[in-house]
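The chain below stands alone and is given in C-alpha coordinates; this is the form predicted alone.
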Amino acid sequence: MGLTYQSAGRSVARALFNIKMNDHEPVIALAGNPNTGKSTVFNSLTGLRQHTGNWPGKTVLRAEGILIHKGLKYKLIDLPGTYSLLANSADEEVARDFICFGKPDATVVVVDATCLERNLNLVLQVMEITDKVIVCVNLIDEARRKKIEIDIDKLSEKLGLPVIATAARSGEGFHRLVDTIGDVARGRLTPKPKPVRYTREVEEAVARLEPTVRNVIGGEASARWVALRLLDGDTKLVQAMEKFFGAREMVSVMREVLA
(Lines of atoms letter the chains of each structure in order from A and count residues from 1; the text may use other names and numbers.)
(Lines give C-alpha, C1' and ligand atoms only; values in the text may rest on other atoms or scores of the structure.)
(Ligands and ions follow the chains in the order given, each with its own letter.)
Protein backbone atom coordinates (compact mmCIF):
# COMPACT_ATOMS: atom_id res chain seq x y z
CA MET A 1 0.00 0.00 0.00
CA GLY A 2 2.74 2.47 -0.87
CA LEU A 3 5.52 3.76 1.32
CA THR A 4 5.05 3.00 4.99
CA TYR A 5 6.87 4.10 8.11
CA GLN A 6 8.57 0.73 8.25
CA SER A 7 10.16 1.15 4.82
CA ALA A 8 11.01 4.81 5.39
CA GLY A 9 12.76 3.86 8.60
CA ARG A 10 12.81 5.22 12.12
CA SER A 11 15.96 7.20 11.34
CA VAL A 12 14.15 9.27 8.70
CA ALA A 13 11.45 10.33 11.15
CA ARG A 14 13.98 11.13 13.86
CA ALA A 15 16.00 13.17 11.39
CA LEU A 16 12.95 15.40 10.96
CA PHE A 17 13.21 16.13 14.69
CA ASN A 18 16.95 16.89 14.31
CA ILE A 19 17.91 13.90 16.45
CA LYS A 20 21.33 12.50 15.65
CA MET A 21 21.13 8.73 15.53
CA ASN A 22 23.45 6.59 17.63
CA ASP A 23 22.69 2.90 17.97
CA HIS A 24 24.26 2.89 21.42
CA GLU A 25 22.07 5.71 22.76
CA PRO A 26 18.39 4.79 23.15
CA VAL A 27 16.08 7.80 22.91
CA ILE A 28 13.90 8.54 25.96
CA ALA A 29 10.99 10.99 25.86
CA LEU A 30 10.00 12.87 28.99
CA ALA A 31 6.34 13.95 29.00
CA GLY A 32 4.03 15.45 31.58
CA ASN A 33 1.58 18.14 32.57
CA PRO A 34 2.96 21.58 33.46
CA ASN A 35 3.98 22.01 37.11
CA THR A 36 4.66 18.34 37.79
CA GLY A 37 8.37 18.88 38.38
CA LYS A 38 9.20 17.42 34.95
CA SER A 39 12.00 19.93 34.32
CA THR A 40 13.51 19.09 37.70
CA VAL A 41 13.38 15.39 36.82
CA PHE A 42 15.07 16.17 33.48
CA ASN A 43 17.79 18.26 35.14
CA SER A 44 18.40 15.61 37.78
CA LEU A 45 18.74 12.87 35.17
CA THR A 46 21.00 14.80 32.79
CA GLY A 47 22.92 17.21 35.02
CA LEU A 48 24.96 19.61 32.87
CA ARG A 49 24.93 17.25 29.88
CA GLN A 50 22.13 19.10 28.09
CA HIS A 51 21.39 21.85 25.60
CA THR A 52 18.33 23.78 24.47
CA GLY A 53 16.89 25.17 21.25
CA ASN A 54 13.60 25.13 19.35
CA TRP A 55 11.76 22.25 17.73
CA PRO A 56 12.14 22.29 13.92
CA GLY A 57 9.67 24.74 12.41
CA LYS A 58 8.28 25.71 15.83
CA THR A 59 8.81 28.43 18.40
CA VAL A 60 8.41 25.75 21.09
CA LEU A 61 11.40 25.37 23.39
CA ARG A 62 13.25 22.07 23.17
CA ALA A 63 15.70 20.59 25.67
CA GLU A 64 17.70 17.42 25.31
CA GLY A 65 20.45 15.87 27.33
CA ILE A 66 22.41 12.72 28.10
CA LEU A 67 21.69 10.32 30.94
CA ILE A 68 24.62 8.09 31.86
CA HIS A 69 23.69 5.00 33.86
CA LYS A 70 25.88 2.00 34.54
CA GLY A 71 28.31 3.17 31.88
CA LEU A 72 25.61 3.41 29.19
CA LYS A 73 24.27 6.57 27.55
CA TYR A 74 20.65 7.51 26.91
CA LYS A 75 19.45 10.55 24.97
CA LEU A 76 16.67 12.32 26.88
CA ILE A 77 14.22 14.57 25.04
CA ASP A 78 12.21 16.88 27.31
CA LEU A 79 8.84 17.32 25.60
CA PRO A 80 6.75 20.47 26.15
CA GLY A 81 4.55 20.35 29.22
CA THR A 82 1.03 19.56 28.07
CA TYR A 83 -2.29 18.37 29.47
CA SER A 84 -3.28 16.45 26.35
CA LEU A 85 -2.05 14.96 23.08
CA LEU A 86 -5.06 16.07 21.04
CA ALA A 87 -2.85 18.56 19.14
CA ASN A 88 -4.94 21.66 19.85
CA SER A 89 -1.78 23.70 20.44
CA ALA A 90 1.81 23.78 19.18
CA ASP A 91 3.02 22.19 22.44
CA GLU A 92 0.52 19.33 22.17
CA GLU A 93 1.38 18.80 18.51
CA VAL A 94 5.10 18.54 19.22
CA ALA A 95 4.56 16.09 22.10
CA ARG A 96 2.15 13.92 20.14
CA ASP A 97 4.24 13.85 16.97
CA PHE A 98 7.41 12.89 18.81
CA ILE A 99 5.83 10.08 20.81
CA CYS A 100 4.05 8.70 17.75
CA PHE A 101 6.50 9.32 14.91
CA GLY A 102 9.83 9.79 16.71
CA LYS A 103 9.34 6.31 18.21
CA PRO A 104 11.23 6.84 21.50
CA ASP A 105 12.64 3.68 23.05
CA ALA A 106 10.79 4.62 26.25
CA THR A 107 8.45 7.42 27.29
CA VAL A 108 8.49 8.58 30.90
CA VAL A 109 5.29 10.39 31.89
CA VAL A 110 5.84 12.57 34.96
CA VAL A 111 2.72 13.08 37.10
CA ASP A 112 2.08 15.09 40.25
CA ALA A 113 1.38 12.84 43.24
CA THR A 114 -0.77 15.57 44.83
CA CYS A 115 -3.25 15.70 41.90
CA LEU A 116 -2.84 12.27 40.38
CA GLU A 117 -6.33 11.86 38.93
CA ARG A 118 -6.04 14.92 36.70
CA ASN A 119 -2.55 13.94 35.52
CA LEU A 120 -3.53 10.39 34.60
CA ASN A 121 -5.45 11.69 31.58
CA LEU A 122 -2.14 12.23 29.78
CA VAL A 123 -0.84 8.83 30.89
CA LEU A 124 -3.87 7.13 29.32
CA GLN A 125 -3.37 9.02 26.06
CA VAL A 126 0.33 8.14 25.86
CA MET A 127 -0.27 4.46 26.55
CA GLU A 128 -2.74 4.35 23.64
CA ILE A 129 0.12 5.39 21.33
CA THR A 130 2.98 3.30 22.68
CA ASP A 131 3.54 0.33 24.98
CA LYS A 132 6.92 1.57 26.18
CA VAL A 133 5.63 3.79 28.97
CA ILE A 134 6.95 4.43 32.47
CA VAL A 135 4.96 6.48 34.98
CA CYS A 136 7.01 8.69 37.31
CA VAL A 137 4.83 9.74 40.25
CA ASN A 138 6.79 12.83 41.27
CA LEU A 139 6.38 15.12 44.28
CA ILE A 140 5.71 12.10 46.48
CA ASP A 141 7.22 14.05 49.39
CA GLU A 142 4.59 16.78 48.93
CA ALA A 143 1.88 14.12 48.87
CA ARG A 144 3.10 12.71 52.17
CA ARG A 145 3.05 16.17 53.72
CA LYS A 146 -0.58 16.52 52.62
CA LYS A 147 -1.42 13.07 54.04
CA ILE A 148 -2.11 11.70 50.55
CA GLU A 149 -1.43 7.97 50.26
CA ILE A 150 -0.82 6.36 46.85
CA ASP A 151 -0.67 2.60 46.38
CA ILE A 152 2.09 2.52 43.76
CA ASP A 153 1.90 -1.23 43.24
CA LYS A 154 -1.87 -1.13 42.74
CA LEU A 155 -1.55 1.76 40.28
CA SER A 156 1.06 -0.20 38.34
CA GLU A 157 -1.25 -3.22 38.25
CA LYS A 158 -4.24 -1.17 37.05
CA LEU A 159 -2.27 0.54 34.27
CA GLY A 160 -0.11 -2.42 33.28
CA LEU A 161 2.93 -0.12 33.46
CA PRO A 162 5.98 0.29 35.70
CA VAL A 163 5.22 3.09 38.18
CA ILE A 164 7.99 4.75 40.19
CA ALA A 165 7.46 7.18 43.08
CA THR A 166 10.02 10.01 43.14
CA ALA A 167 10.87 13.29 44.78
CA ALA A 168 13.06 15.00 42.21
CA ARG A 169 14.40 17.67 44.53
CA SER A 170 15.83 15.12 46.99
CA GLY A 171 16.56 12.33 44.51
CA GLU A 172 14.19 9.89 46.19
CA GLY A 173 13.34 7.00 43.88
CA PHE A 174 15.77 8.03 41.15
CA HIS A 175 17.92 4.89 41.29
CA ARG A 176 14.85 2.78 40.60
CA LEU A 177 13.65 5.22 37.93
CA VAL A 178 16.88 5.08 35.91
CA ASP A 179 17.07 1.30 36.31
CA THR A 180 13.55 1.05 34.89
CA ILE A 181 14.35 3.43 32.03
CA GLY A 182 17.30 1.24 31.10
CA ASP A 183 15.27 -1.96 31.35
CA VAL A 184 12.41 -0.69 29.16
CA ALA A 185 14.62 1.08 26.61
CA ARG A 186 16.83 -1.98 26.13
CA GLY A 187 14.00 -4.52 26.08
CA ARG A 188 14.65 -6.19 29.42
CA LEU A 189 11.25 -5.08 30.71
CA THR A 190 8.11 -5.02 28.55
CA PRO A 191 5.21 -2.91 29.86
CA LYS A 192 1.76 -4.26 29.03
CA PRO A 193 -0.61 -1.28 29.21
CA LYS A 194 -4.24 -2.11 29.87
CA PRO A 195 -6.40 -0.96 26.93
CA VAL A 196 -8.73 1.98 27.48
CA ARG A 197 -12.28 0.94 26.63
CA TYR A 198 -14.99 3.25 25.32
CA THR A 199 -18.73 2.97 24.72
CA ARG A 200 -20.11 0.06 22.71
CA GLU A 201 -20.79 2.32 19.71
CA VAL A 202 -17.23 3.63 19.67
CA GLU A 203 -15.70 0.18 20.11
CA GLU A 204 -17.80 -1.20 17.24
CA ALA A 205 -16.69 1.66 14.98
CA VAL A 206 -13.05 1.11 15.93
CA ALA A 207 -13.38 -2.63 15.21
CA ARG A 208 -14.64 -1.86 11.70
CA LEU A 209 -11.99 0.77 10.95
CA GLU A 210 -8.92 -0.72 12.61
CA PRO A 211 -8.19 -3.44 9.99
CA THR A 212 -8.18 -0.82 7.21
CA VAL A 213 -5.86 1.42 9.19
CA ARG A 214 -3.52 -1.47 10.01
CA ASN A 215 -3.40 -2.51 6.36
CA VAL A 216 -2.36 1.03 5.42
CA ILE A 217 0.15 1.90 8.15
CA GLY A 218 1.48 -1.54 9.05
CA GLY A 219 2.61 -2.23 12.58
CA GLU A 220 4.73 0.85 13.14
CA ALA A 221 1.96 2.90 14.77
CA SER A 222 -0.99 1.90 16.90
CA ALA A 223 -3.81 1.14 14.46
CA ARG A 224 -6.33 1.39 17.29
CA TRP A 225 -5.12 4.85 18.31
CA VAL A 226 -5.09 6.11 14.72
CA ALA A 227 -8.60 4.73 14.21
CA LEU A 228 -9.82 6.54 17.33
CA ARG A 229 -8.30 9.82 16.16
CA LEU A 230 -9.81 9.44 12.69
CA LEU A 231 -13.23 8.76 14.20
CA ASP A 232 -12.76 12.00 16.12
CA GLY A 233 -12.13 13.82 12.81
CA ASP A 234 -8.50 14.60 13.59
CA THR A 235 -7.34 16.19 10.32
CA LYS A 236 -4.09 17.34 11.97
CA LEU A 237 -3.09 13.72 12.47
CA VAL A 238 -3.52 13.05 8.75
CA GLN A 239 -1.30 16.05 8.00
CA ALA A 240 1.31 14.75 10.44
CA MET A 241 1.21 11.28 8.87
CA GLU A 242 1.79 12.82 5.46
CA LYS A 243 4.80 14.71 6.84
CA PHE A 244 6.44 11.84 8.69
CA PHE A 245 5.42 8.87 6.58
CA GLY A 246 5.63 10.64 3.21
CA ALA A 247 3.03 8.20 1.90
CA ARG A 248 0.59 9.84 -0.48
CA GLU A 249 -1.45 6.68 -1.03
CA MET A 250 -1.80 6.13 2.70
CA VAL A 251 -2.83 9.71 3.32
CA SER A 252 -5.36 9.47 0.50
CA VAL A 253 -6.95 6.47 2.19
CA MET A 254 -7.01 8.28 5.55
CA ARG A 255 -8.69 11.30 3.99
CA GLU A 256 -11.34 9.03 2.47
CA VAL A 257 -12.01 7.63 5.94
CA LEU A 258 -12.48 11.14 7.31
CA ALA A 259 -14.77 12.20 4.47
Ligand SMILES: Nc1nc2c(ncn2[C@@H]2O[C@H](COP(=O)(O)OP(=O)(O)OP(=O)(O)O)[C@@H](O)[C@H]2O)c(=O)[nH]1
The other form holds:
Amino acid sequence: MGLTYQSAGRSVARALFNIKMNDHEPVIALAGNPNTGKSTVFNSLTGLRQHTGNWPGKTVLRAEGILIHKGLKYKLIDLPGTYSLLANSADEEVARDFICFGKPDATVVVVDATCLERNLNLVLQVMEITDKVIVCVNLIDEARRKKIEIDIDKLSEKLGLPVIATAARSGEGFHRLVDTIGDVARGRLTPKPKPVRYTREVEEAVARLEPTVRNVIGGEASARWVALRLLDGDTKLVQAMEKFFGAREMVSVMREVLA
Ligand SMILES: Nc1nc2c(ncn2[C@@H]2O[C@H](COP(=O)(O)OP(=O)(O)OP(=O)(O)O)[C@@H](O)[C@H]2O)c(=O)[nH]1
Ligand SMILES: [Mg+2]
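Output the structure of the form predicted together with this ligand; the preceding block shows the form predicted alone.
Every component of the complex follows; first up is the chain already shown.
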Protein backbone atom coordinates (compact mmCIF):
# COMPACT_ATOMS: atom_id res chain seq x y z
CA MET A 1 0.00 0.00 0.00
CA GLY A 2 2.81 2.36 0.89
CA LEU A 3 0.56 5.00 2.37
CA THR A 4 1.60 6.04 5.84
CA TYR A 5 -0.60 7.87 8.28
CA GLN A 6 1.70 10.86 8.07
CA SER A 7 1.67 11.11 4.30
CA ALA A 8 -2.08 10.88 3.84
CA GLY A 9 -3.19 12.64 7.02
CA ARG A 10 -6.85 13.13 7.72
CA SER A 11 -8.43 10.82 5.17
CA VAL A 12 -6.34 7.85 6.35
CA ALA A 13 -7.04 8.77 9.96
CA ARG A 14 -10.74 8.66 9.21
CA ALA A 15 -10.55 5.44 7.25
CA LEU A 16 -8.88 3.79 10.24
CA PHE A 17 -11.94 4.69 12.30
CA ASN A 18 -14.28 3.56 9.56
CA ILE A 19 -15.71 7.03 8.97
CA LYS A 20 -17.25 7.39 5.56
CA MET A 21 -16.81 10.85 4.17
CA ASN A 22 -19.31 11.99 1.59
CA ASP A 23 -18.63 15.66 1.16
CA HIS A 24 -15.54 15.78 3.34
CA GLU A 25 -17.64 17.40 5.99
CA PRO A 26 -15.83 18.41 9.22
CA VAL A 27 -15.84 15.76 11.94
CA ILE A 28 -16.95 16.73 15.44
CA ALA A 29 -16.31 14.48 18.45
CA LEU A 30 -18.61 14.60 21.48
CA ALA A 31 -16.81 13.61 24.67
CA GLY A 32 -17.77 13.76 28.32
CA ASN A 33 -18.14 11.95 31.63
CA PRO A 34 -20.95 9.37 31.74
CA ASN A 35 -24.45 10.76 32.18
CA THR A 36 -23.69 14.38 31.33
CA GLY A 37 -26.25 14.48 28.51
CA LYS A 38 -23.95 13.71 25.55
CA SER A 39 -26.51 11.56 23.78
CA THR A 40 -29.24 14.13 24.39
CA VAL A 41 -26.99 16.80 22.85
CA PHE A 42 -26.14 14.42 20.01
CA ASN A 43 -29.80 13.58 19.34
CA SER A 44 -30.87 17.22 19.35
CA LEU A 45 -28.11 18.18 16.96
CA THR A 46 -28.51 15.32 14.50
CA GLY A 47 -32.24 14.49 14.74
CA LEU A 48 -32.99 11.41 12.66
CA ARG A 49 -29.85 11.72 10.56
CA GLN A 50 -27.90 9.16 12.60
CA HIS A 51 -26.85 5.54 12.69
CA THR A 52 -25.13 3.25 15.15
CA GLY A 53 -22.50 0.56 14.87
CA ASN A 54 -19.40 -0.59 16.68
CA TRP A 55 -15.95 0.93 16.81
CA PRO A 56 -13.59 -1.03 14.53
CA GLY A 57 -12.29 -4.09 16.38
CA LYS A 58 -14.21 -3.24 19.56
CA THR A 59 -17.53 -4.14 21.11
CA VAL A 60 -17.98 -0.49 22.05
CA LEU A 61 -21.12 1.08 20.58
CA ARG A 62 -20.73 4.09 18.39
CA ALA A 63 -23.33 6.57 17.22
CA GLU A 64 -22.66 8.96 14.39
CA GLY A 65 -24.92 11.49 12.75
CA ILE A 66 -25.10 14.57 10.59
CA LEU A 67 -25.61 18.10 11.87
CA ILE A 68 -26.77 20.61 9.27
CA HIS A 69 -26.10 24.21 10.21
CA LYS A 70 -26.50 27.18 7.89
CA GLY A 71 -26.66 24.79 4.95
CA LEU A 72 -23.37 23.09 5.83
CA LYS A 73 -22.92 19.52 7.04
CA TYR A 74 -20.90 18.27 10.00
CA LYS A 75 -20.34 14.66 10.99
CA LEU A 76 -20.88 14.15 14.72
CA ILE A 77 -19.41 11.20 16.61
CA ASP A 78 -20.82 10.42 20.07
CA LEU A 79 -17.85 9.02 22.04
CA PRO A 80 -18.33 6.66 24.99
CA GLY A 81 -18.71 8.43 28.34
CA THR A 82 -15.38 8.43 30.23
CA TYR A 83 -13.92 10.01 33.35
CA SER A 84 -10.43 10.13 31.85
CA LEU A 85 -8.46 9.41 28.69
CA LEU A 86 -5.86 7.17 30.28
CA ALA A 87 -7.02 4.14 28.28
CA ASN A 88 -7.76 2.07 31.38
CA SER A 89 -10.84 0.57 29.69
CA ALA A 90 -12.01 -0.10 26.13
CA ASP A 91 -14.25 2.99 26.37
CA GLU A 92 -11.39 5.24 27.45
CA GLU A 93 -9.15 3.80 24.76
CA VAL A 94 -11.74 4.46 22.03
CA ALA A 95 -12.28 8.04 23.22
CA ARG A 96 -8.55 8.72 23.58
CA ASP A 97 -7.63 7.17 20.22
CA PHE A 98 -10.34 9.05 18.37
CA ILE A 99 -9.49 12.44 19.86
CA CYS A 100 -5.77 11.88 19.31
CA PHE A 101 -5.59 9.94 16.04
CA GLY A 102 -8.99 10.52 14.41
CA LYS A 103 -8.18 14.20 13.94
CA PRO A 104 -11.62 15.64 14.69
CA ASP A 105 -12.06 19.22 13.46
CA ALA A 106 -13.51 20.05 16.88
CA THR A 107 -14.09 18.16 20.12
CA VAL A 108 -17.05 19.20 22.24
CA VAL A 109 -16.62 18.16 25.87
CA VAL A 110 -20.03 17.96 27.53
CA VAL A 111 -19.74 18.63 31.26
CA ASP A 112 -22.31 18.48 34.06
CA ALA A 113 -22.95 21.96 35.45
CA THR A 114 -23.93 20.47 38.82
CA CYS A 115 -20.51 18.86 39.38
CA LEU A 116 -18.19 20.97 37.30
CA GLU A 117 -15.03 20.36 39.29
CA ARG A 118 -15.00 16.60 38.74
CA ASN A 119 -15.92 17.03 35.06
CA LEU A 120 -13.15 19.53 34.35
CA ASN A 121 -10.56 16.79 34.77
CA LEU A 122 -11.57 15.40 31.38
CA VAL A 123 -11.56 18.88 29.80
CA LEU A 124 -7.97 19.39 30.98
CA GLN A 125 -6.96 16.04 29.49
CA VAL A 126 -8.66 16.70 26.15
CA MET A 127 -7.07 20.15 25.80
CA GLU A 128 -3.64 18.61 26.27
CA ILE A 129 -4.29 16.49 23.17
CA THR A 130 -5.95 19.04 20.91
CA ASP A 131 -6.50 22.81 20.78
CA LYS A 132 -9.84 22.55 19.03
CA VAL A 133 -11.95 22.10 22.13
CA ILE A 134 -15.37 23.53 22.98
CA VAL A 135 -16.77 23.12 26.48
CA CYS A 136 -20.53 22.57 26.69
CA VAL A 137 -21.68 23.16 30.27
CA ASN A 138 -24.86 21.10 30.13
CA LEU A 139 -27.62 20.58 32.73
CA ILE A 140 -27.50 24.31 33.41
CA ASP A 141 -31.21 24.12 34.33
CA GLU A 142 -30.38 21.57 37.05
CA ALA A 143 -27.56 23.77 38.32
CA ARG A 144 -29.95 26.74 38.50
CA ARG A 145 -32.45 24.64 40.40
CA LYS A 146 -29.72 23.73 42.90
CA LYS A 147 -28.71 27.41 43.13
CA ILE A 148 -25.28 26.72 41.66
CA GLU A 149 -23.94 29.74 39.78
CA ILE A 150 -21.33 29.34 37.07
CA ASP A 151 -19.36 32.27 35.68
CA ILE A 152 -19.17 31.07 32.07
CA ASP A 153 -16.98 33.97 30.87
CA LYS A 154 -14.48 33.45 33.68
CA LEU A 155 -14.33 29.71 32.99
CA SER A 156 -13.75 30.43 29.31
CA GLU A 157 -10.98 32.89 30.12
CA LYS A 158 -9.28 30.51 32.58
CA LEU A 159 -9.34 27.58 30.16
CA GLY A 160 -8.65 29.59 27.01
CA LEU A 161 -11.59 27.80 25.36
CA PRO A 162 -15.08 28.69 24.15
CA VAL A 163 -17.57 27.68 26.86
CA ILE A 164 -21.32 27.47 26.22
CA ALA A 165 -24.02 26.80 28.81
CA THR A 166 -26.81 24.48 27.64
CA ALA A 167 -29.87 22.61 28.81
CA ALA A 168 -30.05 19.81 26.26
CA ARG A 169 -33.61 18.77 27.15
CA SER A 170 -35.05 22.18 26.31
CA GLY A 171 -32.50 23.20 23.69
CA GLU A 172 -31.34 26.25 25.67
CA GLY A 173 -27.95 27.48 24.43
CA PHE A 174 -28.00 25.34 21.28
CA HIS A 175 -27.83 28.24 18.82
CA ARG A 176 -24.57 29.39 20.35
CA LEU A 177 -23.30 25.83 20.57
CA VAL A 178 -23.80 25.09 16.87
CA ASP A 179 -22.45 28.49 15.81
CA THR A 180 -19.32 27.78 17.88
CA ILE A 181 -18.96 24.26 16.46
CA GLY A 182 -19.11 25.75 12.95
CA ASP A 183 -16.62 28.50 13.81
CA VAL A 184 -14.05 26.16 15.37
CA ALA A 185 -14.43 23.37 12.79
CA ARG A 186 -14.04 25.79 9.89
CA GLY A 187 -11.14 27.69 11.44
CA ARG A 188 -12.96 30.96 12.07
CA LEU A 189 -12.37 30.64 15.79
CA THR A 190 -9.11 29.29 17.21
CA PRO A 191 -9.25 28.18 20.84
CA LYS A 192 -6.02 28.83 22.75
CA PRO A 193 -6.09 26.37 25.64
CA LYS A 194 -4.01 27.43 28.63
CA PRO A 195 -1.71 24.46 29.26
CA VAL A 196 -1.72 22.72 32.62
CA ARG A 197 1.67 23.28 34.28
CA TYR A 198 3.24 20.54 36.37
CA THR A 199 6.02 20.55 38.97
CA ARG A 200 9.47 21.83 37.99
CA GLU A 201 10.90 18.29 37.74
CA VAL A 202 8.14 17.17 35.39
CA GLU A 203 8.38 20.33 33.26
CA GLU A 204 12.16 19.87 32.94
CA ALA A 205 11.75 16.25 31.90
CA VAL A 206 9.08 17.23 29.37
CA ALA A 207 11.32 19.96 27.94
CA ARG A 208 14.12 17.40 27.46
CA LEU A 209 11.85 14.81 25.85
CA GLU A 210 9.61 16.98 23.69
CA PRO A 211 12.06 17.64 20.80
CA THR A 212 12.79 13.90 20.40
CA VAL A 213 9.08 13.09 20.41
CA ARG A 214 8.43 15.84 17.86
CA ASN A 215 11.10 14.36 15.57
CA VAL A 216 9.34 11.00 15.65
CA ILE A 217 5.73 12.07 15.32
CA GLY A 218 6.08 15.33 13.37
CA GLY A 219 2.95 17.43 13.71
CA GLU A 220 0.65 14.42 14.06
CA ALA A 221 -0.12 14.83 17.76
CA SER A 222 0.79 17.16 20.59
CA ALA A 223 4.44 16.40 21.42
CA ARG A 224 3.94 17.80 24.92
CA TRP A 225 1.06 15.44 25.62
CA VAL A 226 2.92 12.41 24.22
CA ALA A 227 6.00 13.33 26.30
CA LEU A 228 3.84 13.55 29.43
CA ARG A 229 2.26 10.18 28.71
CA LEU A 230 5.67 8.59 28.11
CA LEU A 231 6.94 9.97 31.41
CA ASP A 232 3.92 8.33 32.99
CA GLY A 233 5.03 4.99 31.46
CA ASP A 234 1.98 4.73 29.19
CA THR A 235 2.87 1.68 27.10
CA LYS A 236 -0.64 1.50 25.60
CA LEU A 237 -0.11 4.86 23.93
CA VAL A 238 3.11 3.57 22.38
CA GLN A 239 1.18 0.59 20.98
CA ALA A 240 -1.53 2.92 19.64
CA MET A 241 1.10 5.10 17.97
CA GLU A 242 2.61 2.09 16.27
CA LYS A 243 -0.87 1.14 15.06
CA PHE A 244 -1.93 4.59 13.83
CA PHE A 245 1.35 6.23 12.82
CA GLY A 246 3.48 3.18 12.13
CA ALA A 247 5.88 5.02 14.46
CA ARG A 248 8.25 2.18 15.35
CA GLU A 249 10.84 4.68 16.56
CA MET A 250 8.47 5.44 19.41
CA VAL A 251 9.43 2.16 21.04
CA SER A 252 13.08 3.17 21.27
CA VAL A 253 12.14 6.60 22.61
CA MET A 254 10.01 4.84 25.20
CA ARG A 255 12.90 2.55 26.19
CA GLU A 256 15.18 5.55 26.64
CA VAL A 257 12.63 7.23 28.86
CA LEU A 258 12.05 4.19 31.00
CA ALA A 259 15.78 3.35 31.29
N1 LIG B 1 -32.66 18.53 33.26
C2 LIG B 1 -31.85 18.14 32.28
N3 LIG B 1 -31.73 16.85 31.97
C4 LIG B 1 -30.89 16.49 30.99
C5 LIG B 1 -30.14 17.44 30.25
N6 LIG B 1 -29.38 16.78 29.36
C7 LIG B 1 -29.65 15.47 29.52
N8 LIG B 1 -30.55 15.28 30.50
C9 LIG B 1 -31.05 14.00 31.00
O10 LIG B 1 -29.96 13.33 31.62
C11 LIG B 1 -30.05 11.91 31.43
C12 LIG B 1 -28.76 11.38 30.79
O13 LIG B 1 -28.66 11.91 29.48
P14 LIG B 1 -27.86 11.17 28.32
O15 LIG B 1 -27.98 12.05 27.13
O16 LIG B 1 -28.27 9.76 28.18
O17 LIG B 1 -26.39 11.23 28.93
P18 LIG B 1 -25.06 10.58 28.34
O19 LIG B 1 -23.95 11.49 28.70
O20 LIG B 1 -25.23 10.26 26.91
O21 LIG B 1 -24.96 9.27 29.20
P22 LIG B 1 -24.00 7.99 28.91
O23 LIG B 1 -24.00 7.74 27.43
O24 LIG B 1 -24.67 6.91 29.69
O25 LIG B 1 -22.67 8.36 29.42
C26 LIG B 1 -31.29 11.70 30.57
O27 LIG B 1 -32.35 11.38 31.43
C28 LIG B 1 -31.52 13.07 29.91
O29 LIG B 1 -32.88 13.31 29.60
C30 LIG B 1 -30.29 18.83 30.61
O31 LIG B 1 -29.64 19.73 30.07
N32 LIG B 1 -31.15 19.11 31.62
MG1 LIG C 1 -24.87 8.45 25.83
